[in-house]
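The chain below stands alone, shown as structure tokens; this is the form predicted on its own.
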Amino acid sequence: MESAKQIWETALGELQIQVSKANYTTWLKNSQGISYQENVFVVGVPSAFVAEWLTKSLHSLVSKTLAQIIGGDVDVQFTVHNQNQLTNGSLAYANQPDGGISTKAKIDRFNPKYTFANFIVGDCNRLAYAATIEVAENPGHSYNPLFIYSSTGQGKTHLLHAIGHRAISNGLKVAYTSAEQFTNEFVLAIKQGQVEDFRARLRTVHIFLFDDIQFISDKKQTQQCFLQTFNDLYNNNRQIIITADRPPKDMALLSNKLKSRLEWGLVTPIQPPDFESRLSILRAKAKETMITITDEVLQLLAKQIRENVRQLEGALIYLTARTKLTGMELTLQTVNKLLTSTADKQGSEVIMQVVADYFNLTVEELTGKRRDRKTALARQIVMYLMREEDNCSFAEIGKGLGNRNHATIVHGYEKIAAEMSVNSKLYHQILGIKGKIDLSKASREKY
């Protein structure tokens, strides 16, 4: 029989795709399987507060997940377990706002596809690219802090992960966190009376990577904690790299003090990719798929999909999936046919139809009362895409999906948004779906 530790690691893999990213990082990631005897499974957690929350909120889900893995009924008990007793390696540096400082032992914290080697450089991002290489090689000496901003899907997170990979290869300690994760860890530290410990843990890193700072704009206490952390790191000559969707001066709710700090170093934008950059990205991605796609087809896509890199990737994934599934050759004629196949549909209708087709469902089933796993997942993906792609309000989404209530829509949206970063299968499913949606939008513009 597998050890309790191995069983729990398997369970964590399952739980990671069943709960939100924030809940997983805050409540589950720092846990460990302690023992399994007489159908009682003991899980070690860092504090009584965490044990109490898991018992009240996730006991049923955890029990069900363990029962499926073990093959029989199991009772779960959460107990405080001294973090110093945890084996070094698997949970090394676990108490960080990102769930773990990335060291050589934890290099998988960063996406292996997001490296400097496969980042496509063009006029739109050349300065940001050069600056990130400089701070990765010589942290704390130039451009501190480095602030990168752009609209979504332009490569900010790619560059953060690339810095992480490069710094780790140079033997440096790196902490990576999103604004959401930082906030969740800070709130937990307040409840546990461990705010100073929370800040102190970050002082040991050489490079601090902070993604999407705009999300703490309306959180005064979190801003204050971040400002103190910033000052600690800066005064100790630690490198700070921050990303956002706009420059500091345009964040009205950020404190003036924090805006000033963010502008101390280099503030650089990443612009939407120009045609040559889009074409280079498509060529590189096409090479990865190992499917022959003519340059004429790639040029057609590069001309018609202009917004961001993710849309380009999504369109290419959709087209290559069609090639694999149908054996259809990707010619200008077939791509144009795909472009026009949904041209008569608009906005949310396109999203629902594309998702329904992808899961072999009807739109009526999506908006109806079916609650099986496949339909529920498809419905939540629609919620996410209507919000992200069509900028619909939660009320509009609920109305379009059969008059569902606000709480259901918010839960579905947040669940998919959280899981996309930890579930690669779901991430690529949604990229493929977005690809078809983007092709439809491009078609409407053309025709």
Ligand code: ADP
The other form holds:
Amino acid sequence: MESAKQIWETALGELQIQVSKANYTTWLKNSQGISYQENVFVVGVPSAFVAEWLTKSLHSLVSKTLAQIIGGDVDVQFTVHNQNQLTNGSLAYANQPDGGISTKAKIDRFNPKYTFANFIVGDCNRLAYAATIEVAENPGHSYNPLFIYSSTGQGKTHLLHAIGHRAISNGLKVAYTSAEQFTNEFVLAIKQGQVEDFRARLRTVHIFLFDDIQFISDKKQTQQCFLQTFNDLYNNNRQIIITADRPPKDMALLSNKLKSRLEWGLVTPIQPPDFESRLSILRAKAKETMITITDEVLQLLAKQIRENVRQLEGALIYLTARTKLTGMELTLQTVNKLLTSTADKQGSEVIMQVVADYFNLTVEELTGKRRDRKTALARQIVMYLMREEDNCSFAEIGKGLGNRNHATIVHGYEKIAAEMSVNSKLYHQILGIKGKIDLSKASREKY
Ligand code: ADP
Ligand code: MG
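The structure above corresponds to the form predicted on its own; please provide the structure of the form predicted together with the ligand.
Following is the full complex, with the preceding chain placed first.
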């Protein structure tokens, strides 16, 4: 019989795939298997609040997961189990090796691919790039705060991580957090009566990276805490860098006080890449992925895929997968053919066709009754994409997928959304599928 500790480690591995990254880090990461006796499995967590939250929100998922591992019904109980190392917060901190709160796992949270060296500079992002280098090298001395905004997929997170890497190599202490993660940790700190500690920890960094601030625009208390943190840091000459999907003045729900603070330094956009930038990005990424593709084809792609860098990456991933699978060469002709194969279809139809092709299924099988793993996954990806890419309502998705009920669709959508952030294989699959969808869309526009 495996020990409770081992069983729980296995369960955590499963759960990591099933819940969002932010929830995993906040609620599950610092837990451990305590005991397993007479069908009762006891999980130790750092505070009563965490125990309460898990009981309320994840009890059935955790029971199911454990039942699968153990192979029988289990009753799960969450209990407070204090242990020094469990009380550390989990924002990504990093500093010089001899610093107090740095751990290897936390340093690893900066994506090794997101460096300044890997960032392609063009007219669309030149100012944002120059400003981030400046603040990484001279934190607190030039623009403070630095505020970068753009639509999705234009490299904001990439630049924040690049600052993180640079700061570490300069021996500085840096914290990165998404606004969502910040909110979770703040709520937890309130319940544990540790708001002061939470703020005090943030005060010690040289550089504070705050991603996607729009997420807290409707959260009053979190905003208040952020504002205090901002003031603490600012008054100590610490560098603050913030990203968002729009400039401060357009964030209707953000308090005026905070809005004005955000405008104190430099506010700079990243524009969608122009043709030249798209082409350089494609050339660089093709080289990186070692895909054999002519410049002619890259130009065709750069002409057709216009919105953002994530789409360009998606198209390349799709083409790479396709060549591996079929051994086909990526000539102008074959790529053109791929582009036009779904050209006569609209939105959701394209999504279904592309996902079906990707999984070697037919559209009928997707909308039909098959329940094997592959078909079920493909179907859930369709649910996710119809919502994300085509703005369909859950009802419309249900109808399109052979009259499936509302709860099934909501579950499928949420599962994929949550899993994508922790499961890099799935993330890449979907990126590839999106790439193909974008190619199809692009081919319908005349250029
Ligand atoms: P955002 O945070 O703005 O939504 P990301 O930083 O997540 O966008 O970027 C999406 C993807 O595109 C990432 O894989 C990133 O590395 C890549 N990317 C974006 N802009 C560039 C660029 N200028 N050069 C190289 N890669 C880029
Ligand atoms: Mg981002």
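Only a predicted model underlies this, so the values are computations on that prediction, with no experimental measurement involved. Whichever C-alpha set is largest while still superposing within 1.5 Å between the two forms counts as the rigid core. Numbering follows the first chain given and starts at 1.
- Once you line up the core between the two forms, the Cα of G171 stays within less than 2 Å of where it was.
- For K220, the Cα coordinates differ by under 2 angstroms between the two forms after the core has been superposed.
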